[in-house]
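The chain that follows stands alone, in the form predicted alone, written as C-alpha cells.
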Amino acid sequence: MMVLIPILLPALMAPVIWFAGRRSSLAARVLLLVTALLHAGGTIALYRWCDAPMEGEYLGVDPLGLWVVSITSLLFLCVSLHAFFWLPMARKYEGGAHGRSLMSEHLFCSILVCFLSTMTLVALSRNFGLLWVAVEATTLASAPLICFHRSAGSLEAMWKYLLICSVGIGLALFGTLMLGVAIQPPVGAEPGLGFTVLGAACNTVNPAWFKAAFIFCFAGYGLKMGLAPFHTWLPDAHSEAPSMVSVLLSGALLNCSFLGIVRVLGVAPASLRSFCNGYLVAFGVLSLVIAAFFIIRQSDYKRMLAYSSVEHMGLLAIFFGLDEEVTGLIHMGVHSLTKMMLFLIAGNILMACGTRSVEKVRGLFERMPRTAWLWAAGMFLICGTPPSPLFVTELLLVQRAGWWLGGTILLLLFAVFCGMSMIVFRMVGGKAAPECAVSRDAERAAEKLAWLPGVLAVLLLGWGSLLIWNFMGRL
C-alpha cells in the first residue's frame, strides 16, 4: 500500500543511519537529508489517494491528515537541510566551547527519523486505537532528542516531558475506551474504533458517555498539544532542546496532537457539537491569557517562543470551536513555517552567544545584522503584523468571534505583541558587550546559517501579501 511508504521508510532508515553514521558523521547527515527527500516524495504521491480513505482499514488518506503530514514533511526537509550544516558547527561552538559532550550525530539523526515515522503514523491513522498508539510513540521517539546537550537541565526537561505527556496519554486512552462504549454500531455492523465505523453510527450515540469520552480525549490530547493549563512541559522542553527539535515539537508534533481532538470532533453528533465547541473556545481563550502573561515577564527567548506556541494552539482551538476549520488549517500551516523560522534563528543566536538569557544578548544588529533583521522580522510575522499571513487569519477570527470574544482575543493578541516586541528589541538593539558572544568565529558561523530562515521569511511575506490582496479584493 502506498500509504505505508512515508511511515515505514523513515523507520527502516533509522538503523541504516545508525550503522553508517558510526563510521562517518557526514554519512549520517547525508542519509538524514536523503530520508527527508524520499519522505517528501512519498507525501506528494499520497495526493493521488486523497479523498479516498480505505474503509475498514487502520490507515488511509483524507484531506485533513494529508495537510498535517504535508506540513510535517516540509518541516522535516528544512530541518534536515539545516542540520547538515548546523551539526558540525554545534559540536564545535556549543560542545567544544563549553566543554560539553553532545549526543553523537548518528544517534541524533536516527532518532529524528523515528520521530518522523511516528508523526506520519498519527496523520494517516484511520482508527482511534491506532491513533492513540501513534501519539504515544511520538512521545517515546521525541523524548531522547531533548537531551542533545546532555546537561542536567535537558535531562530534567526530558523526564518532565515524559511524565506529563504519559499522564495525558493515559487520559486519552481512557477517553478512547469510553468513546467505543458511547457509540455502538447498529446490530449486524462491524464493531471497532475506526473513524468510518464510528462516524456512521454517531446517530446512536449515548450523550452522557460521549461527553465524558470527549472530556478525557480533550484533556489527554490537549496536554500533548500544549493547551493551557496542560502546557507545563512545553517551555522546559523547548528551552533545552536544540533548535531543530523545537521546530518539530512546535511546528509538527502539536499539530499531530490537535489532530486527535479533531478526529473525536469528526464523530460527534450534531446535537453535541456545541458542547465540544464550548470546550475548545474556553480553553483556547485560557491559553491566550496564560501565553500573554508569561511572555510579558519572560527572560528566556526560547521559552518566549514556547509560550507563543501555547498562544497559537489556543487560537487554533478557537478556530475549530467556531467552526472555521479551513481558516484554522491555514493558520496551522503558517504558524508552523513561521515558528520554524524563529526557532532556527534562536538556535543560531544560542550558538553565537552561548546563552538563552534575554538580558545577556545585546547588540545583534551590530554583531550579526542578518540574524538581527530576521529575528525582528520573525517577531512581526508571528504576531500577525501585516503583511504576515497570520494577519488575515487572525482578523477573520476576530470578525467571526463577535464583539465580546473578538475584543478579548484582540486585547490578548496585542499583549503578546507588546511582550515579544520588548524582548526582541532589547536583544537586537543597544551596544554589544564582548562577553555576549562565544567567539567572533561563532558569530560568523551563525550568520552563515541565516540563509534558510531568510528564504522562509521571503516565502511568508509573499504568501501574506497574496492573502491580504485577495482579502481586500473581497471587501
The other form holds:
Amino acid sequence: MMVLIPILLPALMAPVIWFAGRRSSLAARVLLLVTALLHAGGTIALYRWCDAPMEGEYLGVDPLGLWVVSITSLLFLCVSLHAFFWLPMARKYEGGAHGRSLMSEHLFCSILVCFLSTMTLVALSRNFGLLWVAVEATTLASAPLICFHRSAGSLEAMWKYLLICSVGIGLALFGTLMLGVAIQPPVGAEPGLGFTVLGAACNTVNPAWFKAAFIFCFAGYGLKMGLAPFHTWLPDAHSEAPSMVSVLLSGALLNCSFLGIVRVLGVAPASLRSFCNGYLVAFGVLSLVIAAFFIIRQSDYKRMLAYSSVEHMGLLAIFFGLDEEVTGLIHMGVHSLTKMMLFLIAGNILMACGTRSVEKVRGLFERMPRTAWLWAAGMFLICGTPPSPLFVTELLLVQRAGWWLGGTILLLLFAVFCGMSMIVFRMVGGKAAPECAVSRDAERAAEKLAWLPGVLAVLLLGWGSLLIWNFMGRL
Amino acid sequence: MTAWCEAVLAAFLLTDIMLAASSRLLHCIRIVAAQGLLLGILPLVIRSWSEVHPDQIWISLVNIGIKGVALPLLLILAMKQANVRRELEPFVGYSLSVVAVLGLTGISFWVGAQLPPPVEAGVRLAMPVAFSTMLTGLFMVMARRKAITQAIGFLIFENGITLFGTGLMIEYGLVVELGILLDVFVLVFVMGIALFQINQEFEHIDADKLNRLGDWSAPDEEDAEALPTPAEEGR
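Moving from the form predicted alone, what structure would you give for the form predicted in complex with its partner chain?
What follows is the whole complex; the chain from before opens it.
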C-alpha cells in the first residue's frame, strides 16, 4: 500500500493544483512545492519497505527502483523550489519582454505533477506490461511541458518528440510482447509479464526469441533514453523546453527509460548476458562519439547540455555493459544532480540574455559573476575533473574497460571536455555586448536565482571529495 | 491454425502494398480501417470456432471498434479540418514505395524464418506479417511529408504490433490489449493536426526557417513568432 502513495499522490494533486491555481498563481506554486515535499516524504518512507518481500505482481520496491525514485524525487523537489521563484520572473522577462504568451501556470504545474507521478510509476512497477504503460505515460505527460514558451520552435520540438518517441514506445511494446513469447513460464504457472514470474522462468528461455526481444526493447527504451543513433529528438526537446523541464527530462526521465533496459537485463539468462552487454557497449561508445562530435561544433549552449546528456547515457550503457552496475548507478545519480545544476544556470542565462546562441553571450564574469562562476564550475563537474564525483566513476570505468575500450572512452571524454570548455570560456570571458541583455533587471533576477545551483555545486563537490577520499583509502 | 486465418494474414499483406501505392488520403484511411476489421476477425479464426475464449471475442470487438471505426473516423475528420486531400510530393515516389514495401516484406519473412516457431500454439505466419506491417508503417512515417500521412503510418505500425500480439499471445489474455494504449498517440496526433493546424512540416513557419532546429545553424530567438492560440484556450 505504501508503494501507491508516491504514485497516486501527485496524480491526485494535479486537479487540485489546476483548480486552485486558476485563481492565483501563488497557490499553484505553493501546491507544487507541497506536492514535491510530500513525494519526497513518501519516497523516504519507502526505504523502510525496501527489503520486504514483494507480494504484488504489479508494484513493488526494490533497491534499483528506489534509487531511481530517490533521484527523481530530489530533482523534482529542487526544481519546484526553483519554479517557485522562477515562474513569476519567467512571465515578466521571458513572456512579456518578447511579447509571447506563455503556458498558464496552473496548467504547467498540474502537468508537472502528473509527469512526476508517471516517472514514479516507471520506477516502482514490477511488471513489463505496466512498465511499458508507465513509460508511455511519461512521454504523454512530458510533451506539453516542452511547449511552455509557445514558440514555433518549441511546437516543432514537441511534435518531433511525440512522433519519434511514439515509434520507440511501439518498438518497446513489440519487444515486451516478444519477451512473453521468449520466456515460457513452467507448466501450470500463471502466465504473465511480472519480473518475478519471468525471472524465475529464465532457464526455460528460448534464446533466439529472447535476443529479438532484447533488441526491440533496447531500441525502444534506448530511443527514449537518447542513445546515439536514436537521439535526434533529444537535443531539440531538451533545448526548447524551459530549463526546469529540461532538468526533469535530462536528469530523471532518461534514467527512467534506462531502467526499462535494465529490467530486461534483469531477466536475461546468464548465457545471453554477453550478447546484451555487447549491444550496450557498442551503442554506448557510439553515443560518446556522436556527443563529442556535436558538442565540439555546437553554437547553442542548451543543445550542448543536451548532447552532454547523450554522452552520459552512453557512459551509463557502457557501465552496465561491463557489469559495473553499482558504479553505474552512482554515475547516474551524480549526472542527474550535475545536469540539474547546469540546466538551471543555463535557464538563468537564457532569461538574462534572451538568446541561446553562444556567439551572442559574452562577458558573463563582468555582468553576472555568480552565474558565471557556477557555469564554469558546473562545466568542470560534468566533465569529470576532480573533485567531481564523476571523476571517480569514470576512472573506475576506464580501469575496468581495458586498453582499447578504455583508451577510446578517455579520448572521447577529452574531446567533450575540450568542446565544452571552449564554449563555456567563450561565454564567461570577454567584453559584454551591450545589445545582448534583456535588461539589467533580468540580469539581477537571474543572479538572485543562482543560489540553488550554488548549493548543488557545494553538495556535489563535497560528495566528490568524499568519494575520492574513500577511493584513495581503497588503493 | 485454420485456412481462414491464413486468408486474413494474406489480406493484411495486400493492404500493406495498397497503402504504399495510394496517394489519396481518404483511400489510405479506408484501407487502414479495413486492417482494423481484419484485426477484429483474426482472434476469432485462429482456432476453430468451438475453442474461442470469451476474452478473444472481447479483443475482437475492441479492435473493430477502435481501429476499424473510431480512429479512421477521427482521421477523416482531421483530414477535413486540415483541408488536405492528397499527399502530393512524398519524399519517395509511389512506384518506388511499392518496391520498398515488397523488399521490407521479404526481409520480414527472412527474419521470421530465423526465429523458431514459438512453443505453444500461435500462428507461424503472424510474426513475418506483423513485422512487415510494422516496417510498412515506419516507412510511411519516413517517406511521407504531411503530418496526417505520418499519423496514418503510425497507425499502420501499431496495427502490426497488435497483429503480433493477437497472433502469438493467445494464452496471455488481455495483456495483448496493451497495444490499445498506443492508440492514444494516434489520438494525440489527430488532435495536433486538428487543433494546432500542424498540416505539413510546420508550414506556418516560413520556408527558409523549416529546419530551425538543427546543430549547424545558430539559434535565433528573435524570430520565434507567436503561435495561433489553440482553439481550446481561445478565450
